[in-house]
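Form predicted on its own, single chain, as structure tokens, below.
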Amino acid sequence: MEGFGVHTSMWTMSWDRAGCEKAVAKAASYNMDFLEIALLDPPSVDAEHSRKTLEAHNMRSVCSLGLPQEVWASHNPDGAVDFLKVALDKCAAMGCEALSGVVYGGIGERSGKPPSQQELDNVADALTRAAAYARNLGLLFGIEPVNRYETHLLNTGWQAVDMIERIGADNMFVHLDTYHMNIEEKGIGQGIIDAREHLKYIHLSESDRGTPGAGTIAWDEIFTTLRAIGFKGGLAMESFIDMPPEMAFGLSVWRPVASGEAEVMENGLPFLRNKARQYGLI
């Protein structure tokens, strides 16, 4: 999971065919490393259609995902260990390296409380079963805490960190996002410094998920706290341009934070490909 990638928000939330073919090419044409996939419904994948198409690219991936709320596993784990099995075996058959995101719970989840013990064990036994799962498939299983608004469970990089080691798992690890971090960690660079030993994946995303340097991210600390730990990982950049309406509402995208894919791709990924350079990570 090194090099430099992109979310398939860029183009797409819907990974069928057509939407495939139009993310991988793209990503192709602005000589990505890897390319994020949205795996918002594992079983409608054509995985062999995916696979063949990244391959004609030679675009490696990942995944990622939020449960659906049916199978949220603080109150179904078995439900999402189920889910997250076809996730994985999709992850799989496309060649994919790992499968990360929101994989203990859903995008919009709040109780309005703290999270309790059970919820707390109950996600951590989902994890410890779909980890395992993960590993036998030779894949990669990352967690990413998000921020209050979207989910009372896991918000920073020591909540993650603390979840990993309570599992053990060898194929676990930490998968932070700037724009969660911007509003939950003491300073930028601090889930960084948390999560060092178990960081392998950073989302790159603006104060307002639109164009990477147009916001308030303090991008410079970022990318020195990255140089400092000796971060190996992938750098995915993720703006939120076209979110359906069940994404837009999860996420709380009520109006465009970007023009188009022309602001962004033209402007906050030269940005963030020279600050990775200018930091020796790239």
The other form holds:
Number of protein chains: 4
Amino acid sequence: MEGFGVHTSMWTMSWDRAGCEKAVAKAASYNMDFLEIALLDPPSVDAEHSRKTLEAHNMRSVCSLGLPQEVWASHNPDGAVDFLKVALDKCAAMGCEALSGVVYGGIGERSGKPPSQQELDNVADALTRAAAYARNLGLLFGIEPVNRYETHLLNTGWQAVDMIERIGADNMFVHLDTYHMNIEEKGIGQGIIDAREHLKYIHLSESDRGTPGAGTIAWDEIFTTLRAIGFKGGLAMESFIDMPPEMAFGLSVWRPVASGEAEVMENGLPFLRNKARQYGLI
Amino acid sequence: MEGFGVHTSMWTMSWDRAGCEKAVAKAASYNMDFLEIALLDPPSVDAEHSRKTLEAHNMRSVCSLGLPQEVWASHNPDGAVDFLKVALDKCAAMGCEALSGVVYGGIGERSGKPPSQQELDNVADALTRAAAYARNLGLLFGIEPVNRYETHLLNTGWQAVDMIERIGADNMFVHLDTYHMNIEEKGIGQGIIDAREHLKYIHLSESDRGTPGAGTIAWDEIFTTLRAIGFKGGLAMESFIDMPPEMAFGLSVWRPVASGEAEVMENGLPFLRNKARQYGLI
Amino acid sequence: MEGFGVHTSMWTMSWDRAGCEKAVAKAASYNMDFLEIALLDPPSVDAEHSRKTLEAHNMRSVCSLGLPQEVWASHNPDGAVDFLKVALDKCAAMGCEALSGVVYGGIGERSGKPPSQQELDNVADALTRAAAYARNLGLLFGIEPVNRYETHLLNTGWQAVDMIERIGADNMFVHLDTYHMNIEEKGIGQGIIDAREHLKYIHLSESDRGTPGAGTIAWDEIFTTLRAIGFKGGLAMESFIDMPPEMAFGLSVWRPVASGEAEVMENGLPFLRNKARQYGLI
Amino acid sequence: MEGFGVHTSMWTMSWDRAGCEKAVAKAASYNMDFLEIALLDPPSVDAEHSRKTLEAHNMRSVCSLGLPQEVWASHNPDGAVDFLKVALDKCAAMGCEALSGVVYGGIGERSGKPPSQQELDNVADALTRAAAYARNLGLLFGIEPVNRYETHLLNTGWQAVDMIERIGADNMFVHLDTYHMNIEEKGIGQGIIDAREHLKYIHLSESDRGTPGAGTIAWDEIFTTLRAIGFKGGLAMESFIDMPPEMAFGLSVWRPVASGEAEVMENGLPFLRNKARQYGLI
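Could you give the coordinates for the form predicted in complex with a further copy of the same chain, as opposed to the form predicted on its own above?
Starting with the chain above, the whole complex follows.
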């Protein structure tokens, strides 16, 4: 995983044949190094078609997901592992390099209390087994801390490192996201400093999830810290525009956060790429 | 409303006699110009005791609240008005200058969809009546937009202005909060620019709700914009430490966001006051 | 003066026929609203040619200059006025809207001591006469405070306002420059706040005078303050690349501050224009 | 060299007995880890008195200087070496840990052209000899790049590294200064990234050389980068207030940049120390 990529949210939230073909062609047209595929419904994926489509455009890929409520690892580790195995099998069949995201729970999971020892034990148990399964498939396996409203389990880079070091699997990595870091970290570079060698992937997402460069994120602070720790992983632009209603609910996006695809791709993408180049990251 | 104050969350979330006495004495010891009282349970307040305690320390005050779910204005405008009238009566009896906050709904209210016309009509209806009631009591009445996870109704300064201009009550004002602005606004000064003459109160709260100056908020950007619009209202420091569990749940604070009261008061308070003085706001 | 323009330094430092034709055509090709002409040697200008060239491209213009040492206003106010009259006559003949810049002295003028009362009196005297002459020609007349190394006379927005209010000429205005503000102001918005209604022109120049967006300037802080004061004047991008040696000396630019014209125009210009649009300034 | 210190400019620019006694006592009263002594006139120093005074307060020290014009290394490398040897002898006799600063030239040295090969060869020659002399005395020897107006020789972290790597002396180090970085670097963390393991000392100086925290410096960006590269060196607060006229000239400080010592020590010092602690640097 390295280079500059983009999340499929720019073009589709349905990884069916049509969505795949559109997103891969679009990503290629912007000279993306890789595509991050939102793997919302793993069993439905035509992996062979995805693989061929990606190969036809010479496009590398990473998958990401959140777990459905019935298989949140904090309460149903076995169910989580079963779900993740299917997802990992699909990743491997598609030729992806990694599975990452909120692989330990759901976007919106909150017990109302700080994470309990039992919840964290269950998460560690599920991730241990899923990571081993991923390793056998030659896949990297990442965990993404998200903000306090999206989970009560892992909110900071430090908490993700703590979980990974507890598990001890060498194919696991920390996946940060600037949108969440902006809410949770004590200084937006702190999560990067804490994750350091564990950090292999980062979502570049604006403070309102709109057009990068047009919000409150301190981008120079992020890029200088990435450069200073010697970051070598993947940089993935993420913006949530034109979401289907159920996705908008999950993400709590109640209004358009950008005027449309053009604004993100014509303003936000060059902004981020120029910064990444300035700091020698691509 | 003007000067530099602090939210009672620093010292108590229970506005009973003991909480009142502690918070007022503490606020006075830090030379606060006013105290913002979290009016979570208006009927229980001993307003006469509060008034005397505040007067004894020559401490001005503002009250803030969110509505209980059964009286969210979007679905029960009559219930909201009844609740707000009690709160406003208590404010007046305590000698407060204003009632503000999420007076239109609950912290955590989300329908899963963008606000509907009916919801906004109901909110406007309730606020119109409550504002008129407040005016008769000589009180200002504010509305605070909060982030997308805390409500789907009003997230930005612009949306708050739109609601106020629709209602047209001259005792209504916009109450911003830097914590929410950091997530919602396109540039952290944007909400201030949009609210402009309607802006009479602002929560100075760090990006993680911890110690001001130790997070990701661009404080100079906020203060320069406040100065540039000619802001004359109240600046209220807000931090959520040592919350009781039910409050922590409402705010989704799952870990200590500061080491304790001392860190906020000894580091955060001087930081904010120095900035406010630098920009001529106090 | 309004809209978004560019300094001729991008394309020429010689305002002869060839330099004029090149710069005007280039500015038009980037859809600039106006061109800022470096009027280094006023008597040599073929004003009629300039006027026709500007009109042919429908390009508005502003002139700027610094005084030669022998006519620094602090020591030779009569000489300064004579020099400025020639420059103003040329401005009028070219159809320019204003003359601005370090019209009170030289770039590099430093006595080694704080400005003396006599120096400031001489400056005020010269500017009073030049402003009156400009008004008769229908021209605006601006003064640009620059950093401590380039002059000891006027370094901040506040000092420029003070001089203008002393003179009391209604065609005078403050001309700020983000490069200098970054060194001199207490918070980069401070000079804008201090200049407020006097501010009618601002150089958008990066901290190293290279590509805008690739240095240390806090651009959002600048734009939010401009918007908040209701700025209506001209925004002029300025970068000093490929300078002739004597200009490089004057500006103390010892190394290339950008890779070339393309970097500034393809990266820096869209960055600034996007920001100006985001804040509703163009 | 490690910990948090302060430049003697806060209290004296004359390192005579009285100045020494005052500055050391003041530094100790603020619990400084070390004092940076401005060694403007090395031969005049009573090293034995300085050593005893420093020891009496258990105060570590570093010396810094710029060369007089007649011994600028670019044109008089032998003279520079002779001057530096005296200074190094004094440093050793005082018990200092290092000599640093603009040891290669003068504050204000500018030829009007980019540095010539001969100038850089002369500088390298002088520094090679001085570094060897320092090593024999057990002293570290640093070079501080300063802004374009103060020298044309070394303006960026990268240029300082280049010089050090050319010389190859293991007791040499890069000494950065945030005030200069704010003008010269492409992103204020860039010089830190470039200097990396060579960086052992940094001046924490505000953009106008006034009160730290009250200017345009992006402090979080600096501290996150320092932490991310694993910085272990000395952090020295520097502010230039109440300068004698000849020093004010050298530094081009024409107006008070802070209201006085109290503002810097009561506002600026806690600001910097809190940031340094937040990022785990002290």
